[in-house]
Every structure is written in C-alpha cells, then in structure tokens.
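Only one chain is shown below, in structure tokens, and it's the form predicted on its own.
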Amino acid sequence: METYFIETWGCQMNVLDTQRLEGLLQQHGLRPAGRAEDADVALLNTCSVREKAVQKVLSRLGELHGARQAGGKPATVGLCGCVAEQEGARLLARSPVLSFVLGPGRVAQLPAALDAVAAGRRVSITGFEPARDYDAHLIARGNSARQYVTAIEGCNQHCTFCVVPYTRGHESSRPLREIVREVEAVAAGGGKEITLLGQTVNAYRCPATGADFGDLLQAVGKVAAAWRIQFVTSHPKFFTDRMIDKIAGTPRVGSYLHLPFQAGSNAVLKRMHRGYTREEYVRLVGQIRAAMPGVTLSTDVIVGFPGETEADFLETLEVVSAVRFGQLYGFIYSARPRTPALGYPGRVARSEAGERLERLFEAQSPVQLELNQALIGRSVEILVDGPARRGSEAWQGRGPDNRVVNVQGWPGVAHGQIADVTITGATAHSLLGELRPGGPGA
C-alpha cells in the first residue's frame, strides 16, 4: 500500500475526522492520490443524517467494485463515519469490495484495520470506548487558514428525529487545557480562524474542572495568534446568562452564532424532544442580541415532521419573520433508523413537505437580502479562502459574521490572507466588496 484517497460527506466533524484519518495514513507511510480509483487505499467518510445515505454509499461502493473488476484500484476500501456506525458488519455482507468498516468513535483504530486487511481479514470496528483516543498532533491539517478543533463529541439529547446519539455516541468533553493547547498549536501553525466543534458544543463541561463552554471560549479567546474563534453547533437549552456574558465579553469570538430552532410549533417541538418552547427560543434570541448587538444568527429548520399541520408550519414562518435570521438551512424531515420519530403517525406527504420547504425559503430570502443590503458601505475584515469560482478573477472570503464576500482580485492575493474591504453590493446569499486602500491585504 503506497497511496490513499478519502471521500468526505457531511458536517464539519466529518471533515475533521478525515484530517485525523489522513494523519494516521501518512504515519502509516501512505501518500495522497488524486482520486479513489487511483489509490491503493480508498476511504469513504460518510454521513447518515439524510434518509438516502446508505443507498448513496452502496452506489459508490458499486462504482469502486467495478473499477477493481476492470483490473484497477483501489485494492483496499474502508467505510468510515456515521453510516459505518449505523450499519456495521452488515455492509461487509452487502458489498464484496469493502475491506473494513470503521465507526467515528474508532478513528484511532485505523492502523489496526489496515493490519487486519494485510492479514487477509475483513473487519468491522465500531462502538464507543469510555476513554476515546484523540491524538491531536497526528491530524493532517494541510495549509488552510480555517481549522477545526473538537471540544465535545457525541450527544445526549436524543431529539426524536436525530441519529447522532446512535452514530457518534454519548457526550464526551475534552479537558479544557488540552483544547487550549491544541488551539495554540493550530494558531502557531498558521490557523487564523479556529472553529470549536461539537454536536451540542455549548453543553461542554471540562471533565477535570467542571468549566463550562463560556469558560472554554474565554480561555481559547486568549490565544494571541488566533484571528477569530467560531463555534458550532449550539443547542438553545444550554445557554445561561453567565455563558452569554462570557461569549459577549471575549473579543476574538466571531459575530456569528448558529442556533437551530427546528420548528416554530410548541406541539412539534415537544414531539421532537427539543427541550424548549418557541417563546423560550425567541426570548433567548433577545438575550443574545442584547449582549451581542452585532450578532448574525443562522438556524436549521425541519419541515414535514410527522404530525406537522399547516397551522404548525405557519408558526414556523412566524418565528422566521420575528427573528430575521442572517442564514437559514431548511430540510424536509428524513426518517432515520433507531429514532423514535420513525414510528410516529401522521407522516406528511413528500409533495406537501416540499411545498412547505419552498415557502420557507421564499419567506427567508427577502429577509437575507434586506439584512445584507444594510451592510453596504461598511468596512469589514475578511479571511480570504480562494477564487470565487474556477477561472474567476474575483476572490472569496468570509468576515467574522460568516457571510460570504466576493472581492475583485488584486496583486499578491493569497489563500489565508486577511483583507480589509468595503461592502459595495449584496444579494440574498453573498456580499460584494472592494479592497480598502491602506488596509490589511492592500
């Protein structure tokens, strides 16, 4: 085995898991290939949040099987991520090309899986151990100025629609000092924007000291080499007045907060087991905005949850109208194995759920446009990510509020550069800007 390739689907935690897998493969002596069909080892790092996840995985495995039958590569195929944890050894029986299955709680056992394959065995390594191995120094971070650091793994909330507690296990917070050391190392290595990750990141509790998420942010915010600290994803029920004050009082924390509300109907929220009412959510938004006047809120919304009526959906639209989110991610309910909602009555027809999703986006789009247009004329620092699109002379970056800003290219522009720009235009989904003379990056 000489080369590897990893295909990554899903959330930021999967992206970071891929970096962990890459680090282990490189330690094993492998180097990256350009695509799975050219690699000795191909890993599929999967997501199971949506209903068709397994079908998508099986389709890709079929393609790799065809490539191998045609006399090509990959010789070793591993399935990682949440689908691996969800399906386990069943996938070994369903796909002859598959060499091993490795759950997200067992990333550190990748070398053991490769050794088993070398010995002629097909293995499934899933489940969760009380003490999870986390070798931060082995993460293959590349040269991106945006980096992720795990604060808390797993989830204890058991929302009735969500498969995460079954695919990523129970909550397990890392020690605060360990996280701070990793952030220091990442920032020293060129990471400018560092995002703390967790399925319910603000449920964090240091296992050594009992420090909460506000304490963690305050400690991480003192890392001088970091330009900006972000975090995802927050759960509304874990915010406290003290935590909000600590977030607001930490200058390096970005002005972006992802705060899913999922549904605007109290009846639906109760069936979802979200742990708050719409009134409590809206009140929390008011508290956050009072403490952080410039905050940009984004959210997740599920439509078509079992039993959702037209009246329930209208209450969701009311919350969207009242809160005025800077970004909104909407989804049609997707039935997931092992989740309580799988057996709920009152399934909403796909066509009706799709129509509601369109109405949700129609309600949100003018709000986003208006909020973005209000920024025209303002100055903002952005972290440059790269060309806006292939072949374009414009470059794209994001400010501390996570909004996309497209800027005309200039001599010496580079990935990871911090630039001072003036906002000159806006659409519902992005901003236009010009480099400010004499500012950073000019």
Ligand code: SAM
Given for the second form:
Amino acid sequence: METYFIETWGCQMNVLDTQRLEGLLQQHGLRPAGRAEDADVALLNTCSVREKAVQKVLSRLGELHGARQAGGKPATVGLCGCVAEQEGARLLARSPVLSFVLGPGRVAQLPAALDAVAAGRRVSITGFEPARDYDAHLIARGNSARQYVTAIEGCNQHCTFCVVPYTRGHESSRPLREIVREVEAVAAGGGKEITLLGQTVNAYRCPATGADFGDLLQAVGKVAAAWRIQFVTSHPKFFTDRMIDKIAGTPRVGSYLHLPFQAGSNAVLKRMHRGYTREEYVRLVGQIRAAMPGVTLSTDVIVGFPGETEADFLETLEVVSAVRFGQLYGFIYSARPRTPALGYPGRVARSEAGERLERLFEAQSPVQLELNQALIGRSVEILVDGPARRGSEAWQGRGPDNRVVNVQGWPGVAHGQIADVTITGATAHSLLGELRPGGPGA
Ligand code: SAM
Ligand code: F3S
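What about the form predicted in complex with this ligand, after the form predicted on its own?
The complete assembly is shown below, putting the previous chain first.
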C-alpha cells in the first residue's frame, strides 16, 4: 500500500471526515494520488440525505471494479460516510470490489479496517459508541484558510424526513475546552475563518460544564488568531434570548446565519416534527435581526413533503417573501429508509414537486438580486479562496455574510489573503468587487 485517494460527497461534516481519514492514512505511511483509479487505497466518503444514494455508490464501485480489472488499482476500496452506515455489510455482499465499510461514527477505526484488509478479511465497522474517539491532532487540514471544527456530532431531532439521526447517530457534544484548544491550534496553523460544525450546532451542551452554544461561541471568539468565526447549522428551536445576545456580542462572529425553515405551513411543519410553527420562526428571525442588524440569513426548504397541498406550498412562498433570505437551498422531498415520513400518505407527484421547486427559486431569485444590489458601493473585507474559475484572471473570496465576491485582475494575490474591496456590481448569486486603495490586501 502506497497511495490513497478519497472522493467526498455531501456536506461540510463529510469534508472534515475526509480530512480525518486522510490524516489516518498519512499516519499509516500513505501518500495522496491524483484520482481513485491510480490509488492503492480508494475511499468513497458518501452522503445519503437524498435518493439514489445507493445506486450512485454502486455505479461508482462498478467503475472502480472495471479500473481494477484493467490496471490493478485501486487494490483496496473502502466505503465511508452515511451510505456506509445505512447499508453496512449489505454492500459488502453486493459489491465484490469493496474491501471494507466504515461508518461515520467509526472514522478512528480506519487503521483497524486496513489491518483487517491486510490480513485478507473484508470488514464492516459501523454503529456508534457512547464515547467517540476524536483524533483532532491527526486531521490533515492542508493549507486552506477556511477550516472546520466539530462542536457537536450526530442529531437527536428525528425530523420525519431525515436520515441523518440514523447515519450519524445520537447527539454528542465535545467538551468546550477541547473545541477551544482545537480552534487555537487551527488558527495557529493558518486557519483564518473557522466554522463550528454540528447538525444542530446551537443545541451544543458541554458535557463537562453544561455551557451552551452562546458560551462556546464567546470562548471561541476569544481566540485572538482566529480572524472570523462562522457556524452551521442552527435549529430554530434551540435559540434562547441569552444565546442570541452572546452571538451578537462576540465581535469575530460573521454576519451570516443558516436557519433552515423547511416549510411554511404549520400542518406540514408538525408532520415534519420540526418543533416550531411558522409564526415562531418568523418571530425568531425578527429577534435575531434586532440583535444582529445586517445579518444575512440563509435557509433550507423542502417541497413536495407527503401531504403538502398547493395551499401549504403558498405558505412556504409567503415565508420566503416575508423573511427575504440572502440565500435559499431548495430540495424536492426524497423518501429515505427508516424515516417515519416514508410511510406517510399523500405522495406528491414528482412533476408537481418539480414545478413547486421552480416556483420557489423564481420567488427567491429577485429577492436575492435586490439584496445583493443594495450592497453596491459598500466596502467589505473578504477572505480570498482562489481564482474565480480555472485559468481566470478574476479572484474569488467571501465576505463575512458568506456572499461570493469576484475581483477582476489582481496580480500578486494569494489564497488566504484578507482584502478590503468595494462592491461594484451584483447578480443574484455573486458580487463583483474592486480592491480598495490602501486597504489590507491592496
Ligand atoms: N441540520 C442539518 C444541516 O447541517 O444542514 C440538516 C441536514 S440535511 C443534510 C440538510 C438539508 O437537507 C435539510 O435542512 C433539508 O432541507 C434537506 N433534507 C434532509 N432530508 C431530506 C429529504 N429526505 N428530502 C429532501 N431534502 C432533505
Ligand atoms: Fe436532519 Fe432535522 Fe437533524 S434535518 S440533521 S433530523 S435537525
């Protein structure tokens, strides 16, 4: 075994899990390869939030099987992530190319899986232990100025559409001191924007002291080398007045908050088991905006949930126009294994759900354009990510509100640089900026 390649699908948690897997592989003496077909060890770090996840994995495994027969590589193929947890040993039986299955709660057991493979065994390591191993020092973070730190793993919410509580297990918060130490180390290593991660990050409770998410953010905000702090994902149900005050009062926290509302109809919200009404959600938005003027809110919306009527959907559109989100991620409901909604009556036809999704985006797009255009003339500090496109002369970065800003012709710029720009143009999806003379990065 000499080289590895990891394919990462899905959310930020998977991106971070890939870095954890990578750290363990490097400790095992492996070096990165350019693609799975050229690697000795190929890992698929998968997502199963929406449908066809298993088919996608099987088709990729089929391709890797073909590559192995043609050229001998990849000799070892591991399935990780949420599909691994969901399917477990079943996929070992279905796919001969697969060497092992490793669930997201078992990342730390990668060396054991590799040892089993070396001994000629095919293993499936899934499930969750009460105490989760977290090898923070082994994370292969690369040189990105944007870094993730886990605050809380798993989810206890059991929204009736969502597979995550089954694939990522029960909620488990890391001790506050451990998180702060990791943020210090990441910032000392060059991390400038640090995003605290959790499926319900604001449900955080320190297992040692009972500190809540507001306390955590305040503590992380004191790490002087961390330039900006972000967090995802907040659940509307867990905000308290005290928490909102602490978030608003922590200077380095970005002006961006992802707050999924999923649906505008109280009947649908109830069947989704979301734990709030539309009125409570809108009230919370008002409270957050009063405490954090200028905050940009983004959200997730599901259309076509079982039993969703046209009238229900119109209520979703009402929330979209009332709240005016800076960004909206819309999804067609997808039936997931083991979830309660799987058995709900009132299936919405795919064509109808597709049409609702289009109408949702049509309602959101002009709002986004207006909000972006209102920023023209403002000055913003951005963190540079890299060229806007491959070979492009424009550079791309993000402001504190997570909006993408493109800056034309900027010789000598580097990834990770912080720059002061003036917004000169806007589309619904990005901003155009010019360097401010004399500002940082100019
Ligand atoms: N709290 C999580 C987070 O970090 O965003 C939610 C996890 S889920 C990966 C992200 C979004 O996917 C949800 O907010 C929801 O809108 C959407 N989603 C989850 N399950 C879904 C399903 N079965 N069908 C369609 N969309 C779904
Ligand atoms: Fe999924 Fe709801 Fe948790 S969307 S991740 S069950 S908060």
